[in-house]
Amino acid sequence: MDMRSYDVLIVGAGVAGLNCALHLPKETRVLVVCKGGLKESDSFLAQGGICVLRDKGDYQSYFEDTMRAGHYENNPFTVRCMIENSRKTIEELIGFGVRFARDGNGELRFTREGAHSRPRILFHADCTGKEITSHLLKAVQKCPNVELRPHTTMIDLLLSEDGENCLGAVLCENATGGVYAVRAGNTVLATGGVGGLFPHSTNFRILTGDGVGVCLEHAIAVDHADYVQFHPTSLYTTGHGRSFLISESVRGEGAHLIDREGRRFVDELLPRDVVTAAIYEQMRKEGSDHVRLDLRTVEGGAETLRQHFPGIVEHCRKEGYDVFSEPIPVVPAQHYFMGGIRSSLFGRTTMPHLYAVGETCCNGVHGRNRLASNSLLEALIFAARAAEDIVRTGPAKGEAAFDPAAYDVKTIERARKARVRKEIHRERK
């Protein structure tokens, strides 16, 4: 049987997959595959920023903000782990060349977003995710031990003959439809969220819960499939495709949500699920399909908008809206998945030698509702910890049978999407 072999297989090339690869030893042979292009991950789309513990005095309030936003369903151990490792992670990012905004004295600048009790979010204009992910990608591309293979879809896990251990994955080349197996000592699922299953989402359409789906197929534990977060403010449009996010930082800097009479109807800095519910209620009262966001109230006015939010200003302009003279129409859109593959403090799933990190996993750090700008931080930290655990654990052993003729790719993908949709709906009921 012709089977390609690596020490570690990582499925997904967002910040979680890339940071995991960067924290593996240089002698480790690593394959990173992704379903789309190397820049088609939601990590590239993140606008607002990344949280960090500002100082020791901020610890308790950061912890409480995260727990409160998650309705206290968070795992306190993972929350503590994230907060305690935040400063180290930011220092690593700066070492990779990430350029966070700084003040006139060269000190890091902080902004505030919904449900945060104080400014603790670092940012790069309104494209923080792109800034971070592009630098991580450049670093990975320089690693001689890492192979990047885009436009490659995972269609199954490769298991040991007894079905007890993960030995890699079955992959498909998107261009040719060719199916092949990759044998790996350890496999990391970093496949992202579920936005492609929703008609209105800020996610890339290719993100359809592949990691969750394959785990459901093999009885690997999945938790809280109904924990789906809707971002309160995406730019309203009657078109199809990915919704454009209006960053929460805009509201953190003073933008107001208003009704058709120009009156505020909610505290814009409440947790996302609360603000989303208030918007839907206002839409119901008005009989409207959107509300309005007034950016003219941002502190610092036009200068702040041009410097901090140039991408948002330009996108709105292209859509026919002048944020300097009028409110823009906004509506909630599916944004993030807090549920997912059950994952430990070191990314371990319930199957040996299979790890899950990033949005596809559920390690409990976010609870029922994610606190703004915790996503990039959480993905980076637990991906690095998974790499550490892989080194400690060593490779899986055993033989696996593989028959490429047994895989009808289109049938498998349709069935997987249906299974994940069904699980989300079943949990909600």
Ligand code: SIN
The other form holds:
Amino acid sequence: MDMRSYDVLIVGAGVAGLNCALHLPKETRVLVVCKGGLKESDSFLAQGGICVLRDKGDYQSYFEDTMRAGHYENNPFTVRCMIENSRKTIEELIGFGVRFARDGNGELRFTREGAHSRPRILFHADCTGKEITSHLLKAVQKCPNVELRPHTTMIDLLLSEDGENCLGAVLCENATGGVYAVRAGNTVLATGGVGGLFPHSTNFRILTGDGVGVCLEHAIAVDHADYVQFHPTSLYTTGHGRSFLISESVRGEGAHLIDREGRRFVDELLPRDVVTAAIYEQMRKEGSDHVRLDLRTVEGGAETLRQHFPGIVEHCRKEGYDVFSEPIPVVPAQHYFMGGIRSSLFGRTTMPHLYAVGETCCNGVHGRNRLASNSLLEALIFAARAAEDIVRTGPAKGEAAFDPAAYDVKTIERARKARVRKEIHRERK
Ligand code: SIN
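If the structure you just shared is the form predicted on its own, then what does the corresponding form predicted in complex with this ligand look like?
Let's see the whole complex now, leading with the same chain.
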């Protein structure tokens, strides 16, 4: 059987998939596929920022903040690894051309979000994810050893005949429905979150937990499928589609959550799950489907809003809200998946030659509730470590078992439906 062959297949082109590709040796033949366009990853949407260890003295407090937010269910080894590698990772990003906000002396500026005991979040206005991801994407596009193939849906893993090793994946070309297998020495799942399965989510609708799905089908361990995070503040709308995030850094800089009388009802900088629960309780008391967020109390007023949060100000304006003169309606929305494919400190899953990195994996770093702005950092670090491990481990050997006839119309139709989940939610309403 003619089967296309690569050294490494990476499924997903968010920061985890891209950084993994960038950390593989230049002689490695890499294929990166993704379900939507190259800019349809949640990494592009991240607003608030990316955490970094500010100095040695910050270690204990950063560690404790991450553990406390995660209800101490975190894996302390992965937390330590993330914090210890944070500065190196930020320096690499700056090397790729990523521009973080700086003060008048050229020093990095830090913002704050919920449950952080001090400001330690680097940012680029309110589009940090776009700044980071677009630079990584440009760097990958310059790598002659990496092929990028968007609009390609993974529908299965390709296993060895004895079912013991991963040898690649079965892919479906979205435009034609054509199914083919890619043989790879190592396969990396970086398929992102599960937001497309929820009616209200800040995620792209195409993100439907595909990596987790295929792992469950092959009895590859998945942990904490119920650990789903709801971000406290998405812009309330009666429309359909992706919910627009109002970054937690807005609250970090002083915005207030208020009830219908204009009174604060919660400390806005408590961990995300606590603030979300307080908002739902307030909505229940008021018999309302939203609460309100007042951005006028942000320190530095209109000037800060214009400089630090231009995307949010503009989006609200388009939706008919003037953040300079009125509170905006907000409601919690699904945002992040802390559970996922069980993975080690080097991104290994329970199947040899299969790795999982980024939001689709669960290496325990976030515990039961992720600390704000740890997601990009964690994804970048463990993706780079997976690349290191792939080099150390070498390729899988053996014949792949692939029968195209096994992928019937029903399977392909399921993949198509997963891509248009938005329509399905609409039909249900
Ligand atoms: C935000 O900007 O509020 C989201 C940041 C995150 O999810 O960590």
